[in-house]
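First, one chain by itself in structure tokens, the form predicted on its own.
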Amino acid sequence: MPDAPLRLIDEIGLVARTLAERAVRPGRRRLRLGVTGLARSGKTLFITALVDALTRGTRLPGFAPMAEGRMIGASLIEQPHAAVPRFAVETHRNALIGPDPHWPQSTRGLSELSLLIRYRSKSFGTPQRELEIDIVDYPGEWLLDLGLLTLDFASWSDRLRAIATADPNPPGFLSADPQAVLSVEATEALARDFTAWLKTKKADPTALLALTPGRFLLPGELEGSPALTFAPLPAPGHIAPRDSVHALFAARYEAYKRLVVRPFFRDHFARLDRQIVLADPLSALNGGAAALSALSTALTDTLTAFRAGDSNPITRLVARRIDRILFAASKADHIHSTSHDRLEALLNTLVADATRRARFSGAATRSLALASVRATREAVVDTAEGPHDVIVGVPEQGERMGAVLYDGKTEIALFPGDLPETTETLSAAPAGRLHFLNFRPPLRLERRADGTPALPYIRLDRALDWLIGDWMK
């Protein structure tokens, strides 16, 4: 059986942290917000975003202690950990508002920032308090490890076999004796034969399951290590002989998970006190039913592993629960607004056991569709049928269409068709009849009233205040 994703030891440490934490500024609140999300799913740019609109004083109608006129300002502080790389924000934004326009590069290791928020209290007696807001950013190909805690070898390897043995030119890994015993060079010849096939499965939207271990993938300092020169092997029939590659591979195995995933679970994600789930449906869309039915099982694998539950200022004062959730549909700006209400319910759909195994835990879920950066404007153009709402952006170079490829340079007005109202809807339409254009950022800028550029958004207001409002009142 697999290993409870914590030991006691490490819950006594988490306590002990949490009491320190808390000491440091008692006049201070505190919050860890936990962004989530697979790779390219949004996480640096809904950050980036975020520290933007917060501390440039970009207009925000829907976040209460901004419509309220009760927000004083924010600012960067001190990260609380010295030997976390800074979340680089500022050349992520420059990179949005640059004379050549371009999305931040996608993250490749953990990074952190912590932002100071100074408001006006609802509280009679409090004119003026402070919220600490700590943000971890990390790549998206880390997160499916988290599955890996309720996984042994065993049930991992069964599980991309299974994806191995579906491809059309199967890998060579699937042929290997488990019951052999190998060499170093033929042990290492397997491990690269695995991790070659796994590089090949990352722009598969329907094979997300089969991208673990993570660090496969974005290794770091770990590269060439024993806990990264594993394969997925078959069940050898009975108990494996001890110097076995199937006992070699299952041993390894496991010291990934415990010198990898659980440290990452436990430093970052035990300690969440909110948590925003960023998710791509509409790539997944281009990949059909079996691309959505492998985004959901993703999600529902991975938050699995956290630490749901109700919260109150008590019990926060020694542990941490994710008390609210906020699941998030990014780039609604791919689409018509008037689409909005089901992309939502697409998530919904995604999200949906999820949804129920968060709040049996006793926390609260919301869905939204959302952009952190607004890469399009609508429009509605006429044609022989009527008036038709569209959206008008430039796609990115090498996008294509049909036919059709696009330069990176030319405007279009593009309607992408009408989102399926369920899954089964999906699955029973043509192939290839929806289609999704990945978009360049915004070419022009509105101006603040300080002349500095704002960063468009939508609903980017709505997912503050659910996240972090009520700590605010």
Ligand SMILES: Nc1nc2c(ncn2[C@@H]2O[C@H](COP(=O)(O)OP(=O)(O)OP(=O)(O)O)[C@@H](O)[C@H]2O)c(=O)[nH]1
Given for the second form:
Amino acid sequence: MPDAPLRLIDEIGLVARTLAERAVRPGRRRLRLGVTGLARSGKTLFITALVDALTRGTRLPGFAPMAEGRMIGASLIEQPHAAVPRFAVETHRNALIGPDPHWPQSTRGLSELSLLIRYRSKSFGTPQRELEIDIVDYPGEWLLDLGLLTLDFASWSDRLRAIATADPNPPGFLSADPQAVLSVEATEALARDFTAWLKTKKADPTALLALTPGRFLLPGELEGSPALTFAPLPAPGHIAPRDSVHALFAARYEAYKRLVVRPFFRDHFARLDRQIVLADPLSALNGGAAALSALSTALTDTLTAFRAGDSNPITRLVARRIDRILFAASKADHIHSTSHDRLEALLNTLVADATRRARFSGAATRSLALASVRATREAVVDTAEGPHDVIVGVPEQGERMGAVLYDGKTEIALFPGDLPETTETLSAAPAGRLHFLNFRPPLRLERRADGTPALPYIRLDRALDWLIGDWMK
Ligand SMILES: Nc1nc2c(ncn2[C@@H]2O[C@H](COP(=O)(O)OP(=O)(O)OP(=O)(O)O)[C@@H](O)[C@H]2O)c(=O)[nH]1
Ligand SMILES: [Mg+2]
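Previous: the form predicted on its own; requested now: the form predicted together with the ligand:
Below is the whole assembly, all chains and molecules, this chain first.
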């Protein structure tokens, strides 16, 4: 029997907390922005760029409150959870603008941040108003776990075993006997074998759905606990004895959901108002059609857990729902702006099912190609066939194009290849036909009026406008 994402007791708790917050903070509105995306999709950079732009007054012409001169300022304020580390925005920003610009590290744990925006309302004579925005950041590896909320041990095992069986070197855990009664050491060996196999799948863009449970890849303080010590098993045929490995692992799988996944979802995702779903279709495209389709399935699977829907004032009072979702293709600076429409079309195909579902439940959706931090600029190169639109930037050290290996210092002009014009040609995309390079962060930054460096972006202003602009009318 599939589970509901949350138990009744959690639901009641959410209603109570929503009502309590309303009572405590009259006047100030609070918007929970969910930044969603798989590993390396660009969550940390999006949050860093958003906070940097709003707190330091970057020019954001596509963000109506700023374009209309109503934005007064923004600053960090006390976050909601006292036990969660604060999002290290200064560290991430310093990585980008320091003497040796580099991207922030991949996220290894949960962090959060609250931003208070002061603005003037459009209505005549109103005093200044305040909008609080709460955001959490987390490792993308944990996101796929949300799909487990509606999956029992047998279905999860079937899914994982199907992927493992297709492996050219089938892992040892596939031959485990579900009826066996195993020693503690033997169950640990099985789990170790499974975890080792999971780690090999991290590099395989066609096996995204295999990457659960997420904490097996990034365990944090739960490393070695029973809730993180199990492996997928075949169905036992008839009812497994109580001391069989199947009964043990099924119980641990449920414990993992109860102790790890459900609290993560309940505390950080169940009460979102707005959501941005970041995806990196270009990296997937490097892996061909199979990788694209894996990304699409993984996104659809994960987004099912979120509560999207019509937010009429009455339902909103008792249970928040996401009423707007922005699907964003990150890293749009990896291609020339003449291809941005095609990148958005590609994104639309990837999230078609998720979009349909969100719209059906009453949420509005939009898609956008953006770059939180623009690492390249555009130029025209004259060639024998005429002028060519190119992007110019410094590829990361170790990036490769054919036989050329980049050293992380040399600036190059690159024609990354045209994105396929139609989605049909896309689905036939062979692996390796297109190749998108990763670039270093921008090495030269423009200065704001106050002399501080401003991070360049593509359409971050429009993303912000769609996500929060209407709350600042
Ligand atoms: N050029 C460019 N690269 C980007 C941009 N956003 C992200 N990237 C690249 O993508 C990588 C991952 O971005 P992050 O923001 O760390 O991704 P994440 O979703 O937080 O990843 P996890 O923490 O691993 O879940 C970065 O190290 C950059 O190489 C962007 O706007 N432009
Ligand atoms: Mg991150």
